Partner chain sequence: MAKTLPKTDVVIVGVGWGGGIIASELTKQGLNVVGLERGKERKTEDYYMVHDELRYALRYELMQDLSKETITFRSNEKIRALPMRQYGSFLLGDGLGGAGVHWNGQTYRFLPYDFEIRSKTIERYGKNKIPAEMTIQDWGITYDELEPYFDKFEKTTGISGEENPYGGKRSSPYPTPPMKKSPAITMFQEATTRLKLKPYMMPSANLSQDYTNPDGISRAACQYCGYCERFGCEYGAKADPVVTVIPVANKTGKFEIRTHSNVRRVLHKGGKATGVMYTDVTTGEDIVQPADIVVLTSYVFNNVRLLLMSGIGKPYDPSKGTGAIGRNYAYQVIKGSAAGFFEKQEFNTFAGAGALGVSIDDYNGDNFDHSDLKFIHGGVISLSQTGARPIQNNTTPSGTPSWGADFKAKSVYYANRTLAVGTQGSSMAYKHHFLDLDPTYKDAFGDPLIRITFDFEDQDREMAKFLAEKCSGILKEMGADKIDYLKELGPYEIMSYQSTHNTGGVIMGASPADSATNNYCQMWDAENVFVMGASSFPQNAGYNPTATVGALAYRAAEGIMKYREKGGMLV
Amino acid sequence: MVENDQQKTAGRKTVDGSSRRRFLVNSGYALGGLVVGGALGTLIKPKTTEQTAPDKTNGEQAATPKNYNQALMFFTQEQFQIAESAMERIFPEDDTGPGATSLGVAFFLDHQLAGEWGFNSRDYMSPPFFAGEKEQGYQGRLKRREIFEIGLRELENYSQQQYQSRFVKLTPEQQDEVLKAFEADTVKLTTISAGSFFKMLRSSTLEGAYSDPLYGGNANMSGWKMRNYPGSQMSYLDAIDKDFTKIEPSSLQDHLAMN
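Return the structure of the sequence above as one chain only, in the form predicted on its own.
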């Protein structure tokens, strides 16, 4: 079950890695085996611990630079809010680190849907369509961007039916119940599978939390820092003959020749 607000503020002295993402564990997804990578002006602002140097010309604090990568390329504002709320319940913030919202995971998904991944440009999308085996993956006429449009709309519809309220206005526990119903495929939809949509949403959440910040998520490489993942390193010569060494993560941006 996803941790509620009381559990998050209970002040645990020790952190059990298996309790970090109870929602994921209960849904049968093991974080430890994840392969990294993969496929709001007023909504959220990126967190930063860096202090901006005072403006020497007038002594005032200079404005914090904007993150222009955090802008919508595909979602409407309403779709983005629903996606962000759902992703935060799948990957919630707790005492071990930030959640999907702070990591900018919904921006990652938005940018992916706006590009080749959203258009299924590398997939065979011509008929006839059959229900493939599990290892064959999705076979159908709907593009990923269309599946997400339908899935987010149905999340909203189901929330209205069950709780007479928008999904983003539900309590965390109610949001969990809605997501569990989709995960268990008990919500019967006419155009897509609720369970398949949930799996795609969950996978995108994890990919956004752990992919290179280049793609819009994993803000400040905080997802990597939570797991002591070194990111994109050019060499491990300094650590290869040593015991486990904690390495400060590095993104693809750090390897630009101009740096």
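We call the rigid core whatever largest set of C-alpha positions still superposes within 1.5 Å between the two forms. Remember, predicted model here, so these are calculated numbers, not experimental data. Numbering follows the first chain given and starts at 1. What changes on going to the form predicted in complex with the partner chain:
- In the core-superposed comparison between the two forms, the C-alpha atom of Gln136 has shifted by at least 2 angstroms.
- After superposition on the rigid core, the Cα atom of Ala239 is displaced by 2 Å or more between the two forms.
Would you mind giving the form predicted in complex with the partner chain, to go alongside the form predicted on its own above?
No partners, no molecules, just the chain.
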């Protein structure tokens, strides 16, 4: 047991730090340009998420502890980047505040898909499957993680088809056009509905922006702060009968720490 734990710790150390490139070389991947497919190409891309990590407003960037929650449980690097770019268009950074990327929303989605939600564990998934009326709701056999895998790939295919470019390389306006085509179901897919996939992407974006930070999104409660939502508070007895009051947000971790 002890040995295993030590091995785990050691393993984590080697992946950590900036030894990514060395790790790839040592692993025997050819960086000379021969076999560099999509996966490897994206692997050695500069890490944007870490740089845009929130809470650098007060100049304490160096002191900000690393967020070890920001790694992937389910997505490949490529899927992650497509998801992140798409979600940033759904919920873009602007004058109102941070967007999906700096809120960590794509990490949120990755983590959700890795768990019971991604597996539809608590949904009725028993056969037989029939196409139903639209009032009868989702009747497919695919699980959410499968729908996302297909949907993200199709975003990529459609971008190649329309613009001969990767989705993540498109201009924001072009990305919006792609997403609109999915939303309106004008992209015809065989296994999933483009419109339903877009709806899931949109609802996941809002979930990631506004759920408790414990799930990996809503970084530093910035989603809540943006709309003056106070998060988890034990009592509004003093606020309920008053005019609008701005209250500093607190999270479930604050609640746990307090007690």
